[in-house]
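The chain below stands alone and is given as structure tokens, in the form predicted on its own.
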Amino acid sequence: MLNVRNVTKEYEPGKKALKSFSMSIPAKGIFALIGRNGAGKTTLIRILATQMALTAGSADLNGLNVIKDADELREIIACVPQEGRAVGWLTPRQFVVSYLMWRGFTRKDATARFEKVLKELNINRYADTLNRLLSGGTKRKVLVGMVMSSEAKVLFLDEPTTGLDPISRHELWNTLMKLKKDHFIFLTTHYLEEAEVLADNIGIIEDGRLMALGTISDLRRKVKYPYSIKILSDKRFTKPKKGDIIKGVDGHYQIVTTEKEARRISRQLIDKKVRFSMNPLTLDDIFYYIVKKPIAEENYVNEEEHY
């Protein structure tokens, strides 16, 4: 299990990036927190992986502390932090070898750990280049790689598919998905999608706190409704019989409602021309939904209301 109780972490008076942050989840499968830029994601993950002393509260994992224990703990654990490069005057080859000789392999172990891995990641032709001559992505591919060639059983990655295009995202979930199997893979991500597709338990944070926790299933449930309208107009519309109604901070609404209540107001947009987009309720909705405050009732336009 992973156990975080109660902790905080204050940067500096009155700034505090997590603020009583509590979960309790299996270690296993993949687990991923997402949250906005700044809501705290990246210090629950340093502070998890001993690299971050907390403020207050405690945290554990498989009975380690990440402050008593960090030695033992850092011994099962690999971690790609959201500000990790890797070594520009190093190639991939030398980088990773002498990662996992660090960690305690013989240099022929390592070195076929490294080829193994990097054929996965499709980026064994950039072996012997040197990383300050790669993009961006495959740069963020050698770290992933780096992390998946040790033996450690507990993976921290901070974003790890930032950086890299559509189709090598792709084949980056298949390798994770693989990986889950035998591992605990503990990923913060803002690509909502992502989250949809590998993970097995989801966890929402805003502002330092946890705002929702569970399967996919578990944060339907917390919306209620399986349909969603986006609105992307700032002109007025008729409150919903049914649903529930957020207004974003950039302007645009989003309605929460049963799937005939969605075709009744869709044909309403439609006919007076308003932008709008419908669809089954995704992560992308459940979040939107989730860390924004409902409209004052008295924003609603009435029923019989016209533009």
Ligand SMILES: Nc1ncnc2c1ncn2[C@@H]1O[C@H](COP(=O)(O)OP(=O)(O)O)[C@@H](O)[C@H]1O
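What you see is a predicted model, and the numbers here were worked out from it, not measured in a lab. Residue numbers count along the first chain shown, from 1. Here the rigid core means the biggest group of C-alpha atoms that line up within 1.5 Å when the two forms are laid on top of each other. What changes on going to the form predicted together with the named molecule:
Taking 2 Å as the criterion, residue 43 does not count as shifted between the two forms: its C-alpha moves by less than this amount when the rigid core is aligned.
When the rigid core is held fixed, the Cα atom of residue 23 travels less than 2 angstroms between the two forms. Relative to the superposed rigid core, the position of the CA of residue 282 differs between the two forms by 2 Å or more.
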Contents of the next structure:
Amino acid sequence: MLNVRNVTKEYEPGKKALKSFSMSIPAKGIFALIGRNGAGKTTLIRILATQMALTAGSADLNGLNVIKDADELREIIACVPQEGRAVGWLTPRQFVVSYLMWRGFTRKDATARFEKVLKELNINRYADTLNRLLSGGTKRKVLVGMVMSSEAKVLFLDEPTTGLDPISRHELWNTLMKLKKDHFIFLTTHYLEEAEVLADNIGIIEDGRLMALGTISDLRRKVKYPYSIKILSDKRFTKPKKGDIIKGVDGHYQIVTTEKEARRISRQLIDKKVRFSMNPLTLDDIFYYIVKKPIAEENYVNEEEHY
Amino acid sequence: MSMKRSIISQLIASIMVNAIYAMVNYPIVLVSTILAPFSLLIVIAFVSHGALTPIAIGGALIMTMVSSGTSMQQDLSHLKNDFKVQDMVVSSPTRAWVYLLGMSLSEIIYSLPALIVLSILAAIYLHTGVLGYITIIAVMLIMFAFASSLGFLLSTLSSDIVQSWAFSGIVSTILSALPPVYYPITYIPQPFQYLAYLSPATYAAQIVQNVTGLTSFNSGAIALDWVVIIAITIITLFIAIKKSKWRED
Ligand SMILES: Nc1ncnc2c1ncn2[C@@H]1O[C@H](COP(=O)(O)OP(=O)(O)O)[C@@H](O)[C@H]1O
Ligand SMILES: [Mg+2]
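Could the form predicted together with the named molecule be given as well, to go with the form predicted on its own?
What follows is the entire complex, opening with the chain shown before.
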């Protein structure tokens, strides 16, 4: 189990990156922590991966406390930091073999492990090219290869797929799906789609707080309504008989509601010549719904004065 | 379930990453490390018509160790801040002391080509016995311990390359511009001699100059020199261990 209890992190007085964050999840399969930039994902991962102290609270993984039992915990973990890069003046082979030797493998074992991962990640042809000459995506793969070639059973990956092209991303997903059979992978991402494909459990973090935790279907159930109407013109909107109104990431108001109510509202909108789009809720909508509280009553407009 | 880990492998990893691969992949690095100690040495030798050559060689031996040590600061900062290698290593079974010992050994390996050339020059120009050479080596190692502790301490305080440059600018002024390692301290006009004594390298240089018979000091002064360099090394090492942050706050 991974237990996080009321973890608070204050970088500077009054500036909290984590605010009494608590969660308890099984330490197996893939856990995806989703949140916007600045939500606190890296802060949490760095605390759990024993890189950073916490201000208050406690956390343990398989009974090992991240502070008190750090040395034991370090025996079983490996981490790809968000801004981690394969050292520029080394080749992937030199870098990964050195990493494994840092972990205490002999050169021979380290080399054998690297060879295995090379094939798996499909980066054979870059094995002996200087890292600084590799594309961003390949560099990223080298780092994932680095931790997966180790003996660590717990992998912390901070945004492993950010910046990857769609094909590389899917390749990496396949790799992670295989890895999760005998690893616990704690990853962060911006993409709900990625979490849906990979994760056994998903946590949504916003402003240092856990907003939701569960499987993707648990999260879907959090939103009671299956349809979304996005008002594209800046006209105001009507209060739906059922449903919520949220302000989406692009600043457009969005009505989430039942299918029937969505049809009714859309007919009204057509009559009033308001531009809008209507869709079944996407994963992104669910994310915004969870992260952004529905807007307050006083922002609603009465039926009479709408549009 | 925990595997047997080889500390030798762990040390070699630091040496490979920070020294060997840098030289193998970028041969120009090798040229620059060999040349580094000779710039001042050559100037002093020519300007003094050879009179100061032996002193300057002794000085170059000391300064090579000092700058290998302070290179720790830049190298550790670079790996920590620009590649996040230290985060990767912290989240692994590698202990802080193993990583740091490996990195400091890598600095010596990095300077090895220069040290070999300087040693040959020392054998030719410095006339001293076995005890003299042992003394020189001891001083070199103490200065290295001092400078690398200082380098490590500063690396934990710098969070990006600009800070790291600032630190190394200050350190190199205090440790290498100020002290009279390439020439006798009497060459420095009086009030500035006191300034020179702010640098530990000054004391190290006096011991080396004394043991090679190039200048002579009374035994009380030399004893004091030893006390100063050993004390400052222990203090710096102690502060480095105490203050350094393996896990960030
Ligand atoms: N070293 C730091 N010092 C001060 N504030 C920081 C530091 N690192 C992160 N923060 C702040 O903490 C918050 C969370 O950051 P982070 O954990 O990196 O978020 P995420 O990884 O979700 O993008 C942000 O507001 C960020 O500005
Ligand atoms: Mg982050």
